[in-house]
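Only one chain is given next, in structure tokens, and it is the form predicted on its own.
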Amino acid sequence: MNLNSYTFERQIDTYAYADVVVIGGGPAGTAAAIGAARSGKKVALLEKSAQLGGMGTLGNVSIFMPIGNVTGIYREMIAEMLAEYLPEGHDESIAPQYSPFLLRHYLNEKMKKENVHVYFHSEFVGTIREGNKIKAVIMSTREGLKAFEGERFIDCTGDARVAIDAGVPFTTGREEDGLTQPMTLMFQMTNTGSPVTPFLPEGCYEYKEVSDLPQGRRLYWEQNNNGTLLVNMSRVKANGAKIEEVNYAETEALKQVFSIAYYLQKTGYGNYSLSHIASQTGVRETNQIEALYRLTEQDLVTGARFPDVVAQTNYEIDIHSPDAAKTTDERKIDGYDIPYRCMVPEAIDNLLVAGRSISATHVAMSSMRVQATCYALGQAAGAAAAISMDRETAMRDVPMNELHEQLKKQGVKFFVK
């Protein structure tokens, strides 16, 4: 069967206007938006979601993992959501299980303490361009199309949606096939406190050992005195980026978790009932922009410094394979800085993105890509375009003084191990 192609032609209403507009609502999102407000920007805030947080929330990955440093926007939450967990310096590991219900409304929270307007159920359709501008994203909203317009704007989506639209070139995947990161959903249990009887639905899988379970290992964090066992242990091969593959992995994902609380409940978690489900399952790698410098794998094993560091963390190697097989490539490193240049597209002289997106190889997305590190990319890139702004210069051409400068009057600390 051959598919036609459309041209479709709309005259759409801007909704608004922002001196920073945000599109992506996840930790490089929220933290970008912060980034720019505080720094005296009018900003919009884009998420296509009813909820903030992006997979610390609607992907209930629902524990920071340790990257060596906890500061800027994401000390302060740790210190407002988390105290209990707040280390005494910067420059310190932690790794708190918290409750990605209580991160949803502490985001909403403090968005509007930081005078940032968040609109909700806004997907991105598109980019208006004039030469090496964007002048305007189209917005699909409860209201039909709009565009929001902007001096600057900050791509967190997460896939490189509005960077790809607007004509910047990427890659997917690993480099030899463009396989990505298999898919996961996240769920978690309870202790009820008295035996429950176990239930596998029809059409799941029984598993019986280790080696069956789709990761062929038990993973999971029970860290806090609640009860709630978070279980990170299904494994789909699919790319978050691709319309079929996310239609299998929605549908395998959730028969794995099933099949998954059955095991455990028959191996030691007997007391545990399935408790809640992420709303979507969780994507590790897409789409990586080709920015003013791809960050490597011998930037990470080296321990590569750079003069325009805007993050830094020791987070491990962490390939789930994408073959989907049950193995990891696991390996630790020293520490690493990622450098504003990864988050610079070429050819659009008003545009970053932040978060995992960034340009990185496949090995070394895979260290760059948790939240704690896309919280603090995200600021970075909020802060660079306030300074772009003021500046009326383009976001390659931010002195680097003046936005680390900015990043430390935000609570930002940098340390060299």
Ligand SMILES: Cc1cc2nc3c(=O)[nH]c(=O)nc-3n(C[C@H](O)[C@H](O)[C@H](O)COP(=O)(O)OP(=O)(O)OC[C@H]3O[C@@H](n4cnc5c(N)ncnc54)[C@H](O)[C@@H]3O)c2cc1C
Given for the second form:
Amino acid sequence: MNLNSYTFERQIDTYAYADVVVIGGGPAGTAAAIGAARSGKKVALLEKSAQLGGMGTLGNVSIFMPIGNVTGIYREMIAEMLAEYLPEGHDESIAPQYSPFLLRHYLNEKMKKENVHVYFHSEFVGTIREGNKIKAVIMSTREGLKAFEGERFIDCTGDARVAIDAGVPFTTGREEDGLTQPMTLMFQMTNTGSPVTPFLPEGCYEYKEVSDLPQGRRLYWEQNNNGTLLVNMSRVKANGAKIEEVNYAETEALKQVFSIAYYLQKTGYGNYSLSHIASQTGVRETNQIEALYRLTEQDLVTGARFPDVVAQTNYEIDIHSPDAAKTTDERKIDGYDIPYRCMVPEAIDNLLVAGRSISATHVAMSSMRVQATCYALGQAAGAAAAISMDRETAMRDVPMNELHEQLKKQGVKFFVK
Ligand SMILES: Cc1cc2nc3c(=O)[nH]c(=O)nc-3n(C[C@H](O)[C@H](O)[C@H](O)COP(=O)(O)OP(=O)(O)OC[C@H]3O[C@@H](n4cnc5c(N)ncnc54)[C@H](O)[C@@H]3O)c2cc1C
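Got the form predicted on its own; could you also share the form predicted together with this ligand?
So here's everything in the complex, that chain up top.
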């Protein structure tokens, strides 16, 4: 059967105007919203789900991987929510396990304090462009399709949804075959204090050996001292931005979760019951925009430094095998800079892309994708959007000395090691 293609035309009312419109409320989006609001801008943060925090809450990631720079908004979050982990200096590493439920609540309150207007259940549908600029984004809301107008837009959807719709070129996954890192459904088990009856629902797998497990390893954290075991052990070969692959991943990953819980109950965690499963299977990697600069593996391993630095990290190269192998490529690095240009699409004057879908190769994104780095990139994007408005310049022409000055005012410190 031939599938048709349609032109879809509607008159859509503008629901709201903001100086800076941020699409996607994950680590990058929440920080971008704060970064712009603190620079005096009216900010709308549009999020398709019911919660802020992105993979950190929706995907139950629940641990901040160490990046060697606890700074800016990320540092504030640690100070306010996880004070016991706050290091003295900015250039230190911490890897706190947190409650995703607390982070969800914390971010709601934080946005109120920062005067960011959050719109939940608002999913990006398309851009309205005028020449080299985006004039509005069309969102699917609980009241139907609505336009949100703005002066500057920051795409923090993780998938570069806004940028791609606006015509920004992009790549997906490994350079040689387009395969992305696999998806994982995170879950928690809780120590009940007494033996539980292991339960394996119909259709699930009975893993006998560690080598039978989806990642061929046991990977969990028990840092919260409250009986919570955070489990990152499922693995599904799928691209989280493809309809059929997500359909497969959402059912396969859930089967794996029940199977892993059963395995753990039989192998040392006999007192633990399955207490929470993330509402969606986590997505590590989908699309990377092409921007003024592409971060590469070479930059990571040589410790590249850039005059337009907006984030610094020493998080390892961390690639869960994209081709269904039970391996993970983990390689320590000393630290590198991420330049502002990785967030700037060439052809659009008023758009930045922050978070895991910045311009980076498959290997480079495996290191920059973790939450603390995405908070840093988001904060810089928000501050840059405000400066570009004040200066009436395109995003690509934001003066770096002003951006660095603004970030310093917002508590960001950079180091060269
Ligand atoms: C299984 C797994 C384990 C991980 N483990 C760790 C870890 O231990 N520590 C760590 O620090 N990092 C970890 N990461 C990586 C980290 O969580 C992500 O890379 C990070 O959250 C990316 O931030 P982001 O803001 O770019 O995107 P996301 O966190 O993906 O947030 C994107 C946001 O945009 C919203 N959105 C998407 N599309 C639309 C749309 N069309 N309209 C409106 N809103 C939209 C989403 O709902 C979401 O809220 C892990 C990731 C996964 C998947």
